[in-house]
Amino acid sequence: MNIHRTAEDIHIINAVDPSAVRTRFREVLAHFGSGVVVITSIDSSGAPVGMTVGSFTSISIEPPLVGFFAGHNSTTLPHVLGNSEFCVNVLSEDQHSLARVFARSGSDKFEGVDWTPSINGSPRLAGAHAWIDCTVDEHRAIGDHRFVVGGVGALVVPATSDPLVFHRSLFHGLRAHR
């Protein structure tokens, strides 16, 4: 079968030289859908802290490990690393506004947010699709981010829901196709 496509049918992003790659990097990678999580912890004064993360992954089953990337300029990351305990709140599809709140810097992100402490004391956000309680196993700088690996201490799926997905700079719900 021979399919003919015109330029109007498809949007081509072509970047070969290094400066073009840097320019188009974010645009091209926006075509990869990812789950949305909020990493929460407690700072040295006992106050809750949190940040939205789109680069979260499972790493290992034995031992159970997960990981996420956070920018070097994150104001929340030093608290997570200082506490060595965090909770991964996998957001449900109706929590897009919560994802936006925790993506902002410099505001009281927990104002009006319902949460309970996890086993390690980190906030578990109400309505989340799942919670993963972790202890920082290791972390290191990679490019302009820090990669944090967490040893999993507890896993909870509180209720049946669908996860929040980020794709092409928009939040989406997950729909099963059969």
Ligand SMILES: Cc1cc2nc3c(=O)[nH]c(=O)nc-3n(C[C@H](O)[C@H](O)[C@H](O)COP(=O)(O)O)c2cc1C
The other form holds:
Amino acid sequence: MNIHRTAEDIHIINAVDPSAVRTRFREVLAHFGSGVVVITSIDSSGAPVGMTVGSFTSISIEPPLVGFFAGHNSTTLPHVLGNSEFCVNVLSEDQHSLARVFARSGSDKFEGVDWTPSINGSPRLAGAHAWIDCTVDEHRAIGDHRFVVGGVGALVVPATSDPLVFHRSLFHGLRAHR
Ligand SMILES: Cc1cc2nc3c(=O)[nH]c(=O)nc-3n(C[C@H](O)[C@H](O)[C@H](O)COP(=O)(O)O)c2cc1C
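Could the form predicted together with the named molecule be shown next, to go alongside the form predicted alone?
Below is the whole assembly, all chains and molecules, this chain first.
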């Protein structure tokens, strides 16, 4: 479904005191568009786990480091830290439904999802735009999130596809999807 924002969607926000900043934080920060990844790992029984993340970023080329922020309530985070390995699945434009599935907390998100294990065992989701296999390098609490830094072990672009983009609560590519 194509979504086009109209002039009625646009309104001005000017949050300048601490209370207004807290109230408007999510709404205004949503103006920063991002790519979308699913961070995957395995739990102590070997079952796959994963969560949708927009805070993924590249950090360093030498050494090759990437990172993301995970909320303290994430059920995936303890498994990433316990396993010390994870895979960054950069989603393709047509994987917006997968992004919604992996944005649910704790449920069985892998039902019906095609994946293969990376060398470090973390799930590589079929159809992803890119796979980045990582080992946890360091992590620290910042505010209500934990910053996780990964050393990059492998980089794969499995096929040609277009990337998924998230902006103001909508998924975009060449078209927008609800
Ligand atoms: C586009 C998008 C980006 C997201 N980015 C993040 C993020 O960077 N960090 C985070 O902790 N949660 C993020 N979330 C929310 C998590 O996916 C959500 O809290 C999920 O339930 C976590 O699953 P878990 O508790 O099973 O680990 C994002 C959700 C969406 C839809």
